[in-house]
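Encoded as structure tokens, the following chain is the form predicted alone, with no partner shown.
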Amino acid sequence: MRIDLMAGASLSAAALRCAAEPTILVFDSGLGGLTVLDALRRARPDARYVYVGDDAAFPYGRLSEATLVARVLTVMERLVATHRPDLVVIACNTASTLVLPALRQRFTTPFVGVVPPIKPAAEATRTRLVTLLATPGTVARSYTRDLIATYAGACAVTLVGSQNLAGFAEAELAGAPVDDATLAAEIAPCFVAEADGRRTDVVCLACTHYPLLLPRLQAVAPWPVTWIDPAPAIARRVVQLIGPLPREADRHGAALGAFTAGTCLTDALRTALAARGIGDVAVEAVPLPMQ
């Protein structure tokens, strides 16, 4: 897994491992990144979160890439303004891969952010055969495709542009799973058999909504497979950043949560965030311009 960090931030790292009760702020375009918030707050329990779904952008694949970088700028001005975060984490990999640079010179907060893991994935592999599952947007950029030429040249890697899956993930939430026989027909195309008797061995979860649906992935799959989940290496850098939990610190910091329309909160996906410590909800509209 790589992970960028911003370049040049005014709080250093130093300062930001002194910070005591940290507030980090995590992004996505909707409910992926609390795959990110829960591996977080298993490392540092102690911080304030604020957890922010751009629902009403969503899904981000379908805004161009001029679109996708406005709407991203308009919204951190807004949280950054409220919240005043110590650290953001863009949970997001189709922002994270495009927006990072505009934030980092718009903002002085530190900004982390997720890309597709190819690097874990081609160490792990034992067949060679790996494939990255991610939306189509992801799939199609050229940032993916230098990954895999850097770091995976050794390997065949199947790319999966997913329509669908993201959806299936925010649908599993708010209390409408799909059927297996619908969820086995979006992964299919992951699982490669060669005529040597290799199989793909590793499939890249490039996408952060994605492990929200892990159980049901790997019951359905046709075959064990290694998948790499990106959550845990983006929180082992937020606390090479920040520090491990301090001895004396409150284990039981604060998390908010806010979407920008919040159509999305039905009563099930409402329990399923309190059940990830999300109990405060609120909607802080930010709409999308007319196009």
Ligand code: DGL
Second form
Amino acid sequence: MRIDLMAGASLSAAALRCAAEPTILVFDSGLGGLTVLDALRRARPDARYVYVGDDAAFPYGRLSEATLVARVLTVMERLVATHRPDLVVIACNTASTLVLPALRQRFTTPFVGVVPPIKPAAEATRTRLVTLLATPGTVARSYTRDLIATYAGACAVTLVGSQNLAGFAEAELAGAPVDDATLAAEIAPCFVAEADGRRTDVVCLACTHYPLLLPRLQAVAPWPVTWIDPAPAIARRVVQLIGPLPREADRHGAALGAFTAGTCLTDALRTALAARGIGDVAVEAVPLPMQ
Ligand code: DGL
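Could you switch over to the form predicted in complex with the ligand, since the one displayed so far is the form predicted alone?
Below is the whole assembly, all chains and molecules, this chain first.
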């Protein structure tokens, strides 16, 4: 597999063109990146995918910025050497809003990140009351604040840093879902009603784990809202970079799963992964440094 990177070019659509069957590594702290993998596989089913969950360090949302940068660089060092991907998708807002510059400096492999979908949210709202639902880490980032200032200046944006929702999504896939009341309480701060009758009408799912719970979030929400999942936009960006599905592509590329601890791998989760096309799952241990 070969990629042409034009001299001196960063990530531009014309700069990166893959021949056939590119290897795309999709990376997250756990299972959230599966929502991005699904969108990628719909767009380029012929690619070879390696899905990696850094479950040894989950959840990323509670790590300090310095710890998170060091952790992602350490894990990526191993992954790039082992899998030699043509492109890496950091399918994690918590990491992308912080680590992308360091990754691009360290590796020549192209990286695509997932960041809070503030721009489409600001375009979709009618009431100008938008909520950004994310991990505490993403909510605290200056990158996130800058996105809001740039794209949502006309909106009142409520920032909700959820302590537990990513864990609830992991539990759902592992076959141990939380009950409706617990889920409803966790997302209650997303819903704002003003005295003038305006109510929140758009919620950004700014953590890739959350779309795993979407049908349940819709069911327990106090009123209907538009939920914005950035995964389809990420898939479009990747297609811009590696090119569209070749006309001659006639088969699905393989998908391999790998976890840095593997403790999350229940039978229910293996079944859920197999249903997403990941039948082959390995543990590629990257232990945490001693505290
Ligand atoms: N899936 C991740 C995100 O998009 C992070 C979840 C976590 O590890 O806290 O932010």
